[in-house]
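Taking the form predicted alone, here's one chain by itself in structure tokens.
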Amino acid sequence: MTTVLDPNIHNLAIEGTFDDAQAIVKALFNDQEFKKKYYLGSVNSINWARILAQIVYYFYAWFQVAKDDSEQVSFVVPTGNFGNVLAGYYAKRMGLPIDKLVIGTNENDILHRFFSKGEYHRTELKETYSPSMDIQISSNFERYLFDLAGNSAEKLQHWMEDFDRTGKLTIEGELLKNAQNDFVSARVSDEEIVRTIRDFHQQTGYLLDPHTAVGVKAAEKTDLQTPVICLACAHPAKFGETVRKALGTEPELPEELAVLEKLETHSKTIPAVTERIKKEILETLAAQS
């Protein structure tokens, strides 16, 4: 993104981390005033049609594995912020023969501790070699908790409420056994990550990324009785000190990434502050008016 010079782009990157550019973004969008006015959008999950594009592919990658019409199929995924597993819990709902849905995360582990304990309980967020994945606030959880609630929008208001003010949302009893009726989950360490990315490799001779190997790990942690799609993520040659530790040498940078290195770049470093964002936005369109 930040090769792209053209004069009516502008990156801006935050002090600070997902969860903190998340938040950003959310009370931008919150502001329904500034949100109209200067036609705010986003292309990440939190955009619904990114979650209805991705409902597509585990309907295409079933036809491929199943065997028959009514033969299930479980999927693993590698995630932070809920978006992709999501679309495979809606394809599940809208009837596709899917056993389990296993959710892996890394040690940034509270969707794990949520679907085994019933604690959604933020902590520290730590750096990973799965970083895509280092996230503590799950934007696209608040949707599956909509399910879990009945579609009662005043009990969701009320959970969410709850965490925002402590930080911790708790279930239990029948509403628990629901969650784990729709998931399953597995938490993956940085030792596992290169431990599966090493051992996937010479068995297999695929390189995976680090988070395709939390994907894969997940799943030889979890008990699976039908055939298993580990959904893939990323390429990785951008993981390139991640593959060293586990292989002894970093793979090759494809020619498309490779060229990166030697262009311009153009960014912004600003303080992880919403006014501050609000602020940029609005002096950068007056100064091209």
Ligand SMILES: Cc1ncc(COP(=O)(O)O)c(C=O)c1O
Given for the second form:
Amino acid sequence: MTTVLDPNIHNLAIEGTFDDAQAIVKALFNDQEFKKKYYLGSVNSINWARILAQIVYYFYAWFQVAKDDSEQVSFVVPTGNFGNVLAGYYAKRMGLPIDKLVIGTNENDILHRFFSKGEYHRTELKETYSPSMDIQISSNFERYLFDLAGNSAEKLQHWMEDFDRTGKLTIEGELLKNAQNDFVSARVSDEEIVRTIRDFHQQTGYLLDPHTAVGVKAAEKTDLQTPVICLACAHPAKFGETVRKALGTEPELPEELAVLEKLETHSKTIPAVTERIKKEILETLAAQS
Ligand SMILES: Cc1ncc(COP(=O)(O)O)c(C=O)c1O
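Just the form predicted alone so far, so send over the form predicted together with the ligand.
Time for the whole complex; same chain goes first.
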């Protein structure tokens, strides 16, 4: 995005984490007047259209693997913002014969702690080798919790307000059992990511990116009784340094990516404060008109 130099494109970087950025975007979206007036939209999985599109490949993948109409398969999904795996959950709700949805987390394992112990408890964010999953507050998790709460907006509101206040949401009993009926989870460390990339490459010749390696290792850690489909989600060349740790050499960048590296970029870095972003938007618009 930063290589698009057109004068109507403005890239803002913040001095903060993905969680900080997403919290700001959500705060702006919650300001309904501002959102409507300036036509705010999102292209990550805050936007339901992305989830909708992702549902499709669960069906496609099932058709490639299932031998008859009722054969159950399991999907393993490297998870951060709970977007991709939520699409799988909706596919299951639509009737696709899915046995388990396996959540693979990196060391930011809040989702693993929820599905294994019922504890959605916020901790410090850690930088890992799978940076697109360095997330504590999964935007789409609320959408799943709405379902788990029996489509009760009041219960969801109560849970989310409690979580905002205390950093903790805990479920047990029947609710936890319901969640574990659809999902299992595993946590994968940075060390395991490197080892998985190395071993998988040695055994099959296929080069995993660090995020996909989380999924493959999570599959190995989980006892599944049905055929398993691991979703791959990034190109290994984007994470050359981690691949080098595993194989001793960096993968070659595909031509399309190599070209981008040489292009001029533009972006502006500002503090991770909602009001500063708002001000920046207003000032930029005023300067343009
Ligand atoms: C490469 C990669 N892996 C994993 C994720 C996890 O996101 P989600 O759990 O929302 O699918 C992302 C997010 O965009 C990503 O870019």
